[in-house]
Structures are given as structure tokens and as C-alpha cells.
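What follows is a single chain, given as C-alpha cells, in the form predicted on its own.
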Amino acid sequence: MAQATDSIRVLPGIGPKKAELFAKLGVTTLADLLRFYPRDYEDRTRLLPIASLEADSPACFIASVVTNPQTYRIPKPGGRHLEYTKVAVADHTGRLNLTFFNASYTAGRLQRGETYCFYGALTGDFLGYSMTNPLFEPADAAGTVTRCIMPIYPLTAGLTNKQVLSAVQAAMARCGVTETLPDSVRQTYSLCDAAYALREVHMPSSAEALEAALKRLTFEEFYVFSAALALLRAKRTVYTAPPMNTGRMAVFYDTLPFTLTGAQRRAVEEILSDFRSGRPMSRLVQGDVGSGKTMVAAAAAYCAANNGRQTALMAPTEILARQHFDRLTLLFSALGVRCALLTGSLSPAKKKELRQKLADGEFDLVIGTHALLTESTVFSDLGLVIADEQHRFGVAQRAALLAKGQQPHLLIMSATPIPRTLALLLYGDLDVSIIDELPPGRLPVETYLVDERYRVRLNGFIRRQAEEGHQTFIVCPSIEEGETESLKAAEQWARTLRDSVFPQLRVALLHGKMKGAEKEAVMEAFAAGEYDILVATTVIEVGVDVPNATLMVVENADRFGLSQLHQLRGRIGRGGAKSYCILVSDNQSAETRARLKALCATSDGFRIAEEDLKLRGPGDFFGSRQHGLPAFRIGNLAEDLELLKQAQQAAAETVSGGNMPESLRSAVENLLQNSEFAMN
């Protein structure tokens, strides 16, 4: 018996160009290949009587052959030719002409007066139908390739589906397979046995079967993610950081030159509670554009220099760290917190004395980017750790930051608002503190939708911006023309702008293939009001405060999500002049433009995430891979929600419990390994 761990060169039939290409689709170990599951399935239990095909709806048929085949070439230019091969078949309701090009040996198979059962689909019309290329078996066969329901796996060039199954049922004949879930488990929430899972979600006996399979392997799935989330809670509840005197913050709220909202006011106090607790606190702070997160994690790094603790500030981007220390100085030259920055951009002369006066401890909050993360980057008692957007940071980077304290808390912000739902799934580990109420005063922003007619007057609006003192952004859905037709591309389009439409304006371009440098040169001059417009890709949508910005057009707005379009309208509405969205699309679908008047009807951001999810699924969810959602492999956060909450259930239940089967805490170790599992 061959061992899970086994490569899959252990299989009849894979050398090492067939495994390189199985490498290719992750697989290289048998259990690889046993959890590489199907990306759909084809039913092909439909068996009608040819009387009773019809066009373009695949079924299958058993008929008896009534002519032999017959093989014919056609010449082609270059000496080559066209062959295909004709043959008759019929059963008691009528008969039909099979094709088979380029195959004339498979059809060569096809034997006079023998009967076969055939899968394919009908062309043609009322003139007469035929068939081209069908699959097909003897009719006493067991049934492999028509009468069954067929995985369709995912491929890569070389390898073929009919390759993928067949190492997949060796695999399966020569691995035993482990129980993952307690039994205790499986009956309390009717799941089947993972040997009879993987079997059916590979070789279908039934449709039934098939259901009872995905549930299972799907339950496992959330239940082993969320186990390895519990452990990671239980862990925090281990280690011990010193308690923190919050008793005077009284002097912070009274130097603001404003009053915290409620929301704000209560992320603070649970922040302040996980200061007092002896244990190191790992908390989200969660809120919509503009809702006041900085002034909280300002709270927190406030309270953690009244203590002799030092506060790290990680922001993705320099002129995003530039903002945070200018605002926080002006903050904190009143309170006696000592501020510094530490970027990439800084001379080595300037970096090292940074870097000597914070190990020194005559800092007490250093903001940066990337160069917080290097070695000679060292704290005198780094106490907290301050992640902003922490979609754009990896786990490896949050960990590096948080090696340099001892056992610092840690505080994530994020400005995409995210389903309650899967807030539960994507930061279990993590207590979240949710900022639901904008700050007064914050006027918001008027979002409308158009399509082209509306091109002129959109070109008009854009100039009495302009004309106003007033800055506007433009995004584009891709960058270069010919990715995709009929798309707005932002190199194209802000020639188009520069040399035709606005040749008075001052324009710029911005997108994700520019150098990091050349991207913050051009944003911090948009920001000092060099240009009129900003033509970008969604590069811009984790951005710099413009005030001065009162327009977001988004071209082609259909092809965004709607948190995604969210996010880009928070670009805007950053300063005291009313500000507009324009969304533009062309695109007729009743679906589609229900979705975007949906985001003209609201501006709150966890009402619009929810619609997003239930209208596009998590898959789009986000607009990109790195925000860290889960890549489940047969799960679906759409449509499983309720198996996800039962999984959570039981696995905090089974790690509470402390009796944690071993295969269940190797598959739980092995998912904490993988660079995947992103806590972000």
C-alpha cells in the first residue's frame, strides 16, 4: 500500500514530464492528487432514444451501427489534408450520421451490426441532424465514459482530462485514506466517511452520492480551517504581556480638536480592555472610508508610550506613511509623544541615526513601510505593532514585525468592509472592533450611473471641476489597449484625454506596472495639485488623502465589484466641497444595472459588501487574491455559509474539548504551514 505522502511518479504511467505537468496544478504527492478535486461535472445519465435527441443538448443514446465506416481525406494547401470518417447508426426510433474528424482510428472501433451507447449532441436543423465526434462504449460496458456523471478537472496544456482520472483512480486504488472528523462529528452532522467522500466526488455512482460527498469534504474543509483559527485564539490565551495602565486618556481626548464618535470612542475602550487583560491583544479594527480608524490607533499608540511602550506603525505605501506621520506629529507635539519616519526613500546617513535613536527608546512611535521589517531595524520595548490596510502586508511581514517585541499587541486596520459572515471566517483569530458611524460634518459623496450618451456632458462637468480649482480621478478597468475590447484602457485613454478632449487641463497616469518610486512621485504631485486629473487602474483604490479630489469617474464600472467601486468613491469626499461618482457602463443587463444603481442607492460600505457578496460570490469578492480570503478548494462562501457556521461550531467544540484526534491536528499543523493560509 502506497503512503499519502508518496510522489506521484508511484503511479503507473507518470514519468517525469507528466509529473512536471501535474507540478504545474500543485499536485506532486498521491494526496495531492486524492483532495485535486473536480472544477465541475458533466451528467451523462440522460439516455434518450434518437427519436428524441435534440440540438445542442448533450444526452446519450444506444443504437446499433448499420454501415461501415467510411474514411475520406480532403487536400489542403501545403501538401496537407482533411480526413474524416462517416458512419450509420440507428435504433427502433430512427437513424443518424456520425462524423469523426481527425479519429478514424477511434471510429475504426465502430463494428457493423454491434450495438454501443454514444454521448454527444446533435447539429443541424430541420434539414437534417448528424452528430460529430461522440463518445462512445459498447453498450454492455460498465459505463466509463456515457452513462455516468464525469468529473471535469482542472488542466494545463499536455495533460487531458481522461490523464487526470485515470492516475486519480490509481491513486485511489493504491492509498488508504484518513479520517479527518471525529465520529462524533460525522453523526451529529450526517456526513459520510472521507474514504466513500472521495471516492464519489471522483467517480460518481449517483447524483445523490455525489451531494453527499461535497457536503462531507466541504464540512471538512471549514471545519479544519476554523480548527486551525481556534488554535491560534487558544494560543494568544497562553502568552502574557504586562497590563497597561489606561487611566489616563482624558488628556488625549481633550487635545483632539474634535470629539471621537461613539463607534470610535468604543473601538478605543475595547482596545484599552485588551491592554488591561495580561494578554497580548491581536484586535481589527474595522470601519468604512473616513470613518476615523487613525485617530483610534492613534488612542492605542498614545496610551502605549504613557507606559514606556514602543508603537510601530506599518503603512504599504511611503507617501501613506508620510501622511500618518504628518497628522499624528501635529497630534502628538502637544501630548509629548515622540514621533519619527522611516522609509526606504531616507539617505543611510538619516536611517541609521533613526534607527540608533529607536533602539536608544527616544522614540515612542516610528511610522514606515518595508524598512521597519529589516534587521537593523531594533526597538528598545516595541509594546504594539499597528498594521494599516493589512491586505497588502503578508503573514510573514506581520510576523517579522511582531519578533521584534516581546509578545507586543497587535492592531490591524482595514478600510474594506467585509460581510459579517466572513469576517467570522477571515479574522477568527482576531477580536473585531467594528466603527460603523461616519464623523460629522462629513458630507457624502452623490454617485450617479450613466452610459456613453452621457459622454459630452461628463467632458463639461470634468472642465467645471477644473475651472473650480477642483482635481478629478479617472480609472480604467486595464491598462494597455487589446486586453480586453471594448474596455477603457488608462494609457490609451489618458493620451486620448492629454492630446484631444483636455488639451488645457494638466493630465496624469498612474497604474500598476510603474516603478514604486515613479507610482508615489506621480501621486504625491496629484496630491500637491500639479494635475487636474489622475487617469489610473484600481492602483489607486488603497490611496493618499486629496482633498482637493471632488470627482471619481470609473469607466466600464460594470466590469468592478461593488466593494471595489466602494472603495474607489472613498477616494473622494475628503475635504469641505461636494463631491461626485460618475460610474459609466454601457451595459444593459437588468442584473448589472440593479448591481450599480445599488451603489448609487448607499453609502454603506458593510450594506454594499453584503450585496456583492450575495450578487458576484467571494471569488470576485475582493477584486484580488492578496486580500487574503481563503483559497478553498470545493468550498463556497456563497453558497455553503451555513455549513461553514455548523464546521465552526464543531470545531471550536472539538479544540475546546482538548481531545483533538492526531490526523485532525496534522491536517490542522500542515494548513498552519502552508504560506496559504493567509491570517491577514
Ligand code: ADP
The other form holds:
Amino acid sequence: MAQATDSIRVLPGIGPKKAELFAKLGVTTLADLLRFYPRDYEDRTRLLPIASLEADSPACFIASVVTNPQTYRIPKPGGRHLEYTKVAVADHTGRLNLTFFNASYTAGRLQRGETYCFYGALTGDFLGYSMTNPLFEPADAAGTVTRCIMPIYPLTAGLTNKQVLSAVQAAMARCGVTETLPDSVRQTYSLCDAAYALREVHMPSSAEALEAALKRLTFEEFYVFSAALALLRAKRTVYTAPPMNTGRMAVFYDTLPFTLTGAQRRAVEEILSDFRSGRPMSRLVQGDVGSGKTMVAAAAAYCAANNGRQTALMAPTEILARQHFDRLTLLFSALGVRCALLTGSLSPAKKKELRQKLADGEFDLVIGTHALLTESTVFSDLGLVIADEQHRFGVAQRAALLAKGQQPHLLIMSATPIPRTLALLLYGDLDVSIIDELPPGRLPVETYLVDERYRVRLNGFIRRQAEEGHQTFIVCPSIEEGETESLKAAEQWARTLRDSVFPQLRVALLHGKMKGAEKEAVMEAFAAGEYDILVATTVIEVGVDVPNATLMVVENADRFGLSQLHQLRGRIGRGGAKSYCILVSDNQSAETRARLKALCATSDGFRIAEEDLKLRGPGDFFGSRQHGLPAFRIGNLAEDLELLKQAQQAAAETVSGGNMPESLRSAVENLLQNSEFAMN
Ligand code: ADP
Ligand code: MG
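Could you present the same protein in the form predicted together with ligand ADP, rather than the form predicted on its own shown above?
Expanding to the full complex; the earlier chain stays at the top.
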């Protein structure tokens, strides 16, 4: 018996050369090989009479050879030959000619008068059908290439599917399989055992058995991953926080100029319950653009202030910080919550004065950028940190938070709708609240997909918006070096628009290479109505309100992810006027157009996120791989979310139960050490 940790070299037929090829596929040990899952399967179980075979639809059929195989060699230029072998077969329903190209040896094994099982697809039309290079084996043999479900492995040059399969089979015969799932979990979720699952995933005996195997292995992968997260999370909860009194919220609700939506209310309740718990909160609030996250943050800050604790609200930019300050002071002055705006552009004397007051506890809420935490800001009693519009609140910021010597509650607000379960993965150690409802009376942004033929009308439309005193965003993709000229680069496009298309309009430019202060100045001028058109890269994605902007044009829209486009679209439709989003793309691929059309059809960010996930896969979810999602081998986040939920539940129970089986513990350790397990 071999060990799972043994090199695959112990297998017959695997020498140094083969081993090297396998290593390219990430397979060095027997255990690796057993977990080297097929990427697909070919269903060869359909068995038909010859008369029922259909063109281009592969199937098995049992037939007798009725002629002697004949091989022909036709000279080709360059001294080479075209070689093919012809043979006829028949069953009680019909006769069929088979052609084997460059396979005279294989085809020569067919014996006239004998019966075989073949697998192949008909080609041809009413002038006559034939079949090229079918697979076959004696009809009385156990099906290994016919009448089976054939695994298809990821390959590398020099390694065939057959070689991989036989290596897997050899490994299977030689080494045992350890069970990672506790019996109780297998029972609760009706999962087959590990040995059965591995056998069936590589050599399926039926479609049902394969399905059971895939379910079990997917579950296991998610389970191990979730157990790892749960362990990390458990480590973080050793801290305590003084419980807050959350019973005095009525005044806050009464002071609001509107009633919170049900979803806002739910998020607030979840936060308050964390506040009472005696543990520091780590919560992510996700809500579509315009869903009213600010008021949820305000409710939390109000409660903290009520308990004599301070809140730091961090925005990604100064301009957003100022916007929050302007809105919140209005509300909070009525509630006796003392607010400060602390930004880099204040005079040193003013900053010093504000800091002093903060340290003395004369402010309940301080609003600023991330510099709030990294600079030498001292709080008298920091109870709550809110990070607004952050996809992630990174390790550096958390470390800075810890360095403050306290364990404040942490609230992260994100406007990037991520399907809930995915969010649990992304923010493994955070709790998640979702605001999946917009305040009533919001006018949806009308969205259209057009191509270049629409350009003249589009220009007219932009001009008309300006004449009516409204503003337009024009977003261009950021262009990496070496990319084609057909893309509209922001700088160039702005120049063209300014010089030749809209000489009478005021056109501003905003792009990622500009300095922070420069960007903010442009953004502010645009918000103040000093420009009619703002040409920008996606830097405008993050939440500034320009209620007067009613049109968003996205150039080369096919270059953007759906979630990103939705995010961009959220920049408009914030005032009372009807707003429009025009996606410009000359890409005629049906798939691309369907993707963009999906955006025209819905304004529900969560549905769009799900769609994006389905279409582009989690790898592309944010347009890059920086989100720290692990690469699952067998689980597919887009398709297996329900199973992921169950696995998380099971893992949480196992971990909190405290009796983790040794095999699970080592699987978790493996995962933590080996994979791209770069959680925030
Ligand atoms: P976001 O979730 O994008 O941060 P905001 O907090 O900026 O959204 O809210 C968007 C707008 O909706 C603001 O003008 C805010 O005052 C308003 N708003 C928030 N909640 C409600 C509500 N429950 N009813 C009506 N308007 C609301
Ligand atoms: Mg916001």
C-alpha cells in the first residue's frame, strides 16, 4: 500500500519525464492525483441502433463488421501520404461505412464477422452518412471507452487524457482515501463517503453516482474553506467591548425627515444587537447605490454618541467626507450630536484645534478620510469606526485600528452588491447586513445600448441636456499600454469633444493619473455646475452626488463588468429629473450584447451582480483578481451557492462544537498554508 504523500513516481509508467509533465498540472503526489478532478465529462452511455443515429450527435451502437478493412494511401506533396482505412458495419437496422484516418493499425483490429461497440458521431447528409474515427471495443467487453461516462482531464502537451486516467486508476488502486467529513455532517447533508466520491468522480458508473460524487466533493471543498474562516473568526472574538444601551433610538427615528425602509431598519437592528453583545462588532453593510446606507451609519453613530462613545466616519475622498458632513450636521445638530470635519485641506491651526477637542471628548462624531486613523488623531473614547464606500478595509487599516489600543466596533459600508454568500467568503470574518430595498419614489435610470451609428443623435442628446441646464458624465475605459486605438482614451476624447464636437460647451477631464487634490478640484467644480460635461475614467465610480447630472454615457461599454457599469450608473438619477444612461459599444458579439442588455433591463444591483458572477465567473468579478477569493478546484461559486451555504453552516457547527476531526484540521492547515488564501 502506498502513502498518499508518496510521489507519483511510484506508479508504473511514470518516469521523470512524465512526472515533470504532471508537475506542470500541479500534481506531484498520489494525493494530488486523486484530487486532480476532470474538467468535464463525455456522456457515452447512449446506445442506439444504426438507423436511429443522428448527424453530429455522438452515440454508441453495437454492430458487426461486414467487410474486410481496406487501407488506402494517397501521395501528398512533400512526399507525405494521406492514409485512411474503410470498413463497413451493420446491425439489424442498417449498414454504415466507417473511415479511419491515419489509424490503419487500430482499424486493422476490426475482424470481419465480429461484433463491437462503437462510439462516434455521424457526418454527412441525405447523400449518405458515414462516420470518421469512431472509438470501439469488443461488444462483450466491459465498457471502458464506450458505454461509459468518460472523464476529460485538463492536459498539457505530451500528456494524453488516457495517460492521466490510467495514472489516476493506478493511484486509486494503491492508496487509501481519508475521510475529512464527520459522519454526522455526511448524514445531515446526505453526502457519500470520500472513497466512493473519488472513485465515481474519476470513473463514473452512472450519471447519478457522478452527481453524488460531485456534490460531496464540492461540499467538502467549501466545508474545509469555511472551517478555516470560522477558525480565523473565532480567534478574533477573544476581545470584548462594553455593551451599549440601545434603547433610546426613538428620538433619532422621529427626527429623520423620512421613515427608514424595512431593509434599513433591519440593518440598524443588526448593528444595535452587536452593540449590546459585549463583543466588538465587525460588520459589512452592503447596499445598492442610493439605498440609504448613510442613514444606517448615522443611526449607529447616534447610538454610540448616546452611550458617550465617539465615532470616526471615514470616506475615501475629502469631497465625500465633506458631503457626509454637510448632510449629517443638519440632522445631528437637532439631536445634540457634535460633529467635526477633519480633512487635510484645513489649516494646521484649525486641525490642531479640532484634534484637541476630539481628544477632550468635545466631539461625538468626526468625519474625514482614512488619514483619520493613520494620522496622530487621539480620541477620548473611540467606540465606533465606520468605513464608507469601501470594498475592503485592509489589513493596514485594521492594524492601525488595533494600534489605537482599543477595540472599537467596526462598520464597513460597501455599495458593490455582492451576492450574500460570496460576501461571506470575501469578508470571512465579518457579519453581513444587506440593504436590498431602495427608498420609495426613486425614478429608475433609463438605460440604452447603442452603437456608433447613433453617435450624431447622441451628441444632440448631450447638447440638449446642457441646454436644459443639466450635466453629463462621459466615461471612457482606462487604457493599458499596448491596447488598440479604437478605444476612446479619456484625455484624447475630452480634447476631441472640447475642440470639435462641443466647442460651445464646458468640458472637464478627470482621470486616475491626476493628483488627489487636482481630482477633487475638478469633481467639485463639476458638482458646482461649472462644467457641462465631465469626461472621466472610472475614478468617478465612488460615491459623489451631483444631483444635476442626468446623463451618463459609457464609451466602449463592453470593456466594463456589469457591476461596474451599474455602479457608474448610480452616479446619476440622484435629483428629481429623469436620467439616462447610454452604453456605447460597437462590439457585435451576441454574448456581449446580451450582457449589456441585461443592464438595460434591470436596476437591481444584486441581480446584476449575480448575473455578472454567472457570466464572467468569480475570477473576473471585480474586473481583477484582487478580491482575495480562493480558486476552488471543483466548486463553482456561480452554480453551487446553495451548497456553499450548507457547507458554511456545517463548518460553523463543527468548529464551534470544538471537536474537529484530525483530518479536517490538517486539510484546513493545508489550505491556510498553500492556497491563495489572501483574506483581507
Ligand atoms: P447610499 O446607500 O448610496 O450611500 P445615501 O445614503 O446617499 O445612499 O442615500 C441616498 C439618498 O436617499 C439620500 O438623499 C438620502 O437622504 C435618501 N434617503 C435615505 N433613506 C431614505 C428613506 N428611508 N426614505 C427616503 N429617502 C431616503
Ligand atoms: Mg453612500
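Positions refer to the first chain, counted from 1. Rigid core (definition): largest C-alpha set, two forms, superposition within 1.5 Å. Keep in mind that what you see is a predicted model, and the values were worked out from it rather than measured.
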### Task
State yes or no: after fitting on the rigid core, is the Cα displacement of G529 between these two forms at least 2 Å?
no
### Message
Rigid core aligned, does the Cα position of E362 differ by 2 Å or more between these two forms?
### Response
no
### Message
Quick check: G94 between these two forms - does its CA shift reach 2 Å or more after fitting the rigid core?
### Response
yes
